[in-house]
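One chain comes next, on its own, written as structure tokens: the form predicted alone.
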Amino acid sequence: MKEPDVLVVGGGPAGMNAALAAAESGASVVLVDRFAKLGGQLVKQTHKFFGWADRGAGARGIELAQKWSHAVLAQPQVETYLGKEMIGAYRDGIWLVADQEKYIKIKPKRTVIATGASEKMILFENNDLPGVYGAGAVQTLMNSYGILPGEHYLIVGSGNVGVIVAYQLLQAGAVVRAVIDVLPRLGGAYWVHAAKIQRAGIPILLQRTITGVYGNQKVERAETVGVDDKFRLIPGTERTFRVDVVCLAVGLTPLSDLLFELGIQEYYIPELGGFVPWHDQTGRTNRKDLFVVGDVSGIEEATTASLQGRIAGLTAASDLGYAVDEQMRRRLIEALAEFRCSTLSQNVCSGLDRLAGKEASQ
């Protein structure tokens, strides 16, 4: 059995920055995440970050992904478990990962959780039809593996990722019909993508939905309608896009499942994505000796997901009684919080203050 201070799960930006400051303040790591390959989220992310620029603005994702693996992997304080699966979390303390035809038992001493987010669909006509795809599928596909799933597309989504797709897409020399969003304004909170995709000519149609794709065996065409302030179809608003391929982006929902079989206090909170886990400002959830980083805690982006990253491995390595930087971890604390204020959506600091009103009932 493996016995290490800190046991993290997932490999993106919350969990590699967690696993490098706890391991830099002298504890010892165990990383397991399910792919080969560290990174998360930022290996199929081709465009540059916004924000802060000491956290990877200016900075292409597949860059920070690159440069916080190397430091992983060069860490000597840290063992990592990569195209491993975690598929147990005990209330004695057990962790249980499966690699290939055995089972590695872990028994950390903090544990912190970075599992991610996995994706939202919608329900449609023939919705399963192959050619229906979630956003992330298409980025892995695309800037991954160099591989177009087809040549037309109609985008469901007109948030961050929706734009940002439409426009990888453009310039992997795909066609892009439209971005249909069944809101009344843009879901994303940055509007450069959205304004470069507009330039070339992709239209951006704002209370529309998609109601069916159609097709021999695969997609061919896309219904859509317009929609009403309160949601209703719109009749006579009908139109069809001749497409091979409808991209789904229409958000993302916490991976909190092994959180739910330890029974960890969750709450309900839309705009962070659905139930996400109680937590305070440093990821410690209503067990001591476990944390929550990154999308998992709320959806938000990999800057803020690697600030949480180091402020969770600090405090475990603190609990334990290793020497860290209070001064380091009061300031990334500041930060987080400043730059939260100063990039994300009103919406999105909403959920987060109504997440922290619920600590009295801890």
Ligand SMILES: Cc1cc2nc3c(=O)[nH]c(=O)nc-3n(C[C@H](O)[C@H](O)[C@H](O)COP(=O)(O)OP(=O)(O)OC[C@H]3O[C@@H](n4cnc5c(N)ncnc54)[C@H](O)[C@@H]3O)c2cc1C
Contents of the next structure:
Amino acid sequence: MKEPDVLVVGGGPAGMNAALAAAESGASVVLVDRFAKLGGQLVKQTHKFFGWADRGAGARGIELAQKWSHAVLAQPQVETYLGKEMIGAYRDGIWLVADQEKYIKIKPKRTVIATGASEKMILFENNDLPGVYGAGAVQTLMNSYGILPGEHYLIVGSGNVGVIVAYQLLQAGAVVRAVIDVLPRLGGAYWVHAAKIQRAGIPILLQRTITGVYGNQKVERAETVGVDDKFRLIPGTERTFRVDVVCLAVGLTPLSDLLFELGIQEYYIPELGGFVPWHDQTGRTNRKDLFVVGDVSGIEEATTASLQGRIAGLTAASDLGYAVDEQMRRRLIEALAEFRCSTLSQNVCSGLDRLAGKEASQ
Amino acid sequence: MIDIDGVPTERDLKNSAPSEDRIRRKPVALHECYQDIPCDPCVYSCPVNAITMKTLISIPEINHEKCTGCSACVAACPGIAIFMVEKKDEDGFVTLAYEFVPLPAVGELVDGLDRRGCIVCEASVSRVFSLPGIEKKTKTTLVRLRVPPEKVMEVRFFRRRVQA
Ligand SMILES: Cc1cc2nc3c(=O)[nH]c(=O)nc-3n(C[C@H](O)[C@H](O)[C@H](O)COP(=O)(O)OP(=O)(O)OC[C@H]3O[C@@H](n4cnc5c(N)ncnc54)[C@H](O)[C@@H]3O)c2cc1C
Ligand code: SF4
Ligand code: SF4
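For comparison with the form predicted alone, produce the structure of the form predicted in complex with the ligand.
The complete assembly is shown below, putting the previous chain first.
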């Protein structure tokens, strides 16, 4: 049995930074990720990231992944388990990692959960027909494995994910017929990202939804229809798209199954993506030895995930008596608040406020 | 409309466009970034401090008089939201960040596209280049298009014509 000071589950921006912050404070860390590579969502983000110029903004996601992953692998205090999945959490504090034919047991003093998110699905006729993909799956195939799953695409959802995947498909030489969204305005994509695909000729069709996909054994066409302000279908506005892939980018939801097993207090907060574990501003849940950071604590983005990771890593180390740079921790909390000042974070902030209010009523 | 689908209208553009007189003098940068994104690389990329922002989430302001037209900010901007425009005699030029391969050849004729991807003119590629310092960080190539002078505020992208 392994008995590290801190166990980190998930090696995306949140988990890598949690591991680094804890290790740099002197704690021994085990970091587990089910993929063969560190980086989480970042390994397939080929676009340039926003944020502070002096904290890496302007670099592409994949470069941020490389930078942090090198730092983690070079840190002697961190033992990294890649290609191994955390499959169980027991209430006596033991965690179970599946490693090919055997299990590894881990009994940490503190645990940071940074498992990210999973993609949401929507209902329409034949939505199980081959050719219907999650946007993340298309992105992984395209950017991690160099495979384009089709030639002609319809994208459902005009959040940043849908719009960015549309742009990347264009870069890969595919034809994107349109991005559709049921809402009367962009479903969360930043204006500059949306402008980028429209000037390249991809229309964003608002107030339009998908009703079904049809074809012989695989998607050959998608049927869409316009909707009114109350989301009622408007007869006569049907439009067919000849596509072989329909790419769903209709939102993410926290991947918190492990926490559910542990009986961590969760609340349904739509602004944060669904059921989210209750946590304070350091990421601590109602179980004092357990932290949540990054998308699993509420869907947001990579800069905030990395800051949250750092804060939780420092806090976990400080719990265990390691000397932690308090000034640095305060600066990180302030930076997180500054980042969230934007109206673009309004939703997240009101979700976090509601989550904070829940504690009082607990 | 900007707050509907993210495409700026003339009203939005007025707030950040350089004067006609300035465009005639020498190349000048303009941004089309109207949302309070927490983002500031443009500010730090400018060697003459022509771009300012009050806080991380403010909308950038470019001092067109200070701008020397070096195009560093065009390459640095993660939103691909900064362009350079210039008018010289009978020619207009638009410089933009181009993230597609293969790169066009100098002299190639392409379709100039407006903000909605509609063809508005024929354009020719006058330069394909990158700025060593910034290229290292952002791996971004810049393309300078020659367009009719009255189109410099319209053309924001281009499409290569299909090669046989
Ligand atoms: C198309 C797209 C574009 C984006 N663009 C941007 C952008 O421009 N700017 C930005 O800031 N953000 C962007 N994001 C969001 C950003 O990528 C995420 O918010 C961020 O990666 C979240 O970090 P994380 O560490 O919480 O989770 P993730 O990056 O998802 O990492 C979670 C990790 O946990 C591992 N894991 C999960 N469960 C287990 C388990 N049981 N056992 C072991 N390992 C497990 C996974 O393998 C994964 O590596 C984008 C996302 C997408 C999909
Ligand atoms: S073109 Fe050069 S000088 Fe002008 S604003 Fe951009 S970085 Fe500054
Ligand atoms: S770098 Fe680009 S996207 Fe970021 S604030 Fe400046 S203009 Fe806007």
